[in-house]
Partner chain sequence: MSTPTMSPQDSRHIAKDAQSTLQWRRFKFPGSLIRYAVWLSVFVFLAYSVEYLEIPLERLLGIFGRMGATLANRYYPPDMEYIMDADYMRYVVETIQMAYLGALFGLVATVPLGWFASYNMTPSRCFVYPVARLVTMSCRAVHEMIFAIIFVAILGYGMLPGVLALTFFCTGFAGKLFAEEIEAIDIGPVEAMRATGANLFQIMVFGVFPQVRVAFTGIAIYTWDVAFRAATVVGFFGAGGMGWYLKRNVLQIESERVAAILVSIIILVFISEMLSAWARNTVMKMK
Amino acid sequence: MNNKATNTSPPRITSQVILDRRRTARMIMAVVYLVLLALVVWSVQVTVIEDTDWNRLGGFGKVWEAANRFIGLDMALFPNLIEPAIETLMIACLGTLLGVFLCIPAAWFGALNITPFKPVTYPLARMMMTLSRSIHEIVWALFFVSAVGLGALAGIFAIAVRSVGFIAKMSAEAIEDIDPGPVEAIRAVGGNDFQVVIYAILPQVLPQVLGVIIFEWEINIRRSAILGLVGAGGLGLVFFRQMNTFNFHGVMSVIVAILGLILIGEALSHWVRRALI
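Write the structure of the given chain, one chain only, in the form predicted alone.
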């Protein structure tokens, strides 16, 4: 009986076996690092060294001469930047607001614990979120410019659709991480689905969702500032016109206006976050 127990006991792992395993793991990691280093070197060679027109780039003096053209401001242009700056801010605000409304069904369908019909609504909502995040806002703006024409409306639609991917995804994941206790309590006393959402789910996720919306609004200010490059209005359109007319000081003036607008957005978002969250 003792012999049988001895034969079935697990083999002892000696110190030599542990050392051999560690040595093997180190060798594997070294090979992985070498492969990654080779890929980085190959990427630099293909995308930077071979793909750059070094003859056109010239030396440091030529680069400094080209950059020196942008040093300076066109002070006469600043009064004409007030209206485009306000338009840029409104594109970000209205686009974010429209995106929030679009995120309501997307977050509802995309949260696994409350989605109405898992085989259909859950993958549909997740596909919408992925599609929104995968396509750049400039591409969305080009699409809406071709659909509704030039102007701020195309920019608003582009910002709204682009916002769905981030806001809906973060909101859906926040809903999936809620404490199920309040949900079960409301259902136990006869509460319907709407009451469950309002009194059990929303109070738990509201601070996080508001933080996500404010953060997305900050990003949308930056996005709306460049959407004018494709005809969606705002400061980006002025930037495009200054570049086309080779008014490099005007280009720098628009960049300063965009920087000021972003700083205003940062200050507003900080105040709103402290007031609401």
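Got the form predicted alone; could you also share the form predicted together with its partner chain?
Chain only, nothing else included.
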């Protein structure tokens, strides 16, 4: 009797069981796909069919006409774009730098293994990261424009605060993955917390963190190019002006300038990555 009980306790895997499992998995997948499909149909119905004013659009020809206005470049604008482009690049650089400084406490508090007082500081840091990532840079810029006034400073603050979340999250994850050996060694020879961070943690995470910072800097160029839309200077301001004066070829020129700036940024970041890491 006893023997039989031990035999039956793990369910015997027969071909029937495997087939049953496969069928259940297939059923679940079918239900998931059906739900997703129903959502698509519903969303298309609400957003594309009901919400669009098809009479105003007036057929493909009219849409093509409207789109056609944008094709072409305003060559005369390019000399005027150099200065805003430099401004955009500077805002991105300073914003990233400030963001790196701001993310030091966030990464320190947000890494489980070195956070000073877990029940308070860890959730605090996690909340900071979510807050920073969930609010769009445009909204941050609006807030900082209302707090510090129009100008590049608002843009720098917006970019800094927006990039804290990503850099701090990645750095905190890197810190959580370190080898604890060096930390214990520094502690054993009597190093204080500060020395542990400088000599045991920083050397281990520096390559990863630098990679993340360079990646974020690249994204920040793209972000700072639109902050001018809400009053923070740079290429976005020119874009806004060209759009409001209906100079559609000028708008395209600004976009080409943004593309060029981002290409330069990508080349630079590739080079820096190879030189540093």
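From a predicted model like this one, the values you see are computed outputs, not experimental measurements. Residue numbers count along the first chain shown, from 1. Each form is matched to the other, and the largest set of C-alpha atoms that superpose within 1.5 Å is called the rigid core.
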query: Yes/no, residue 20 Cα shift of 2 Å or more between the two forms with rigid core fixed; finding: yes
query: Residue 245 C-alpha relocation of at least 2 Å between the two forms, rigid core basis; finding: no
query: Core superposition result - C-alpha of residue 47, shift between the two forms, Å; finding: 2.6
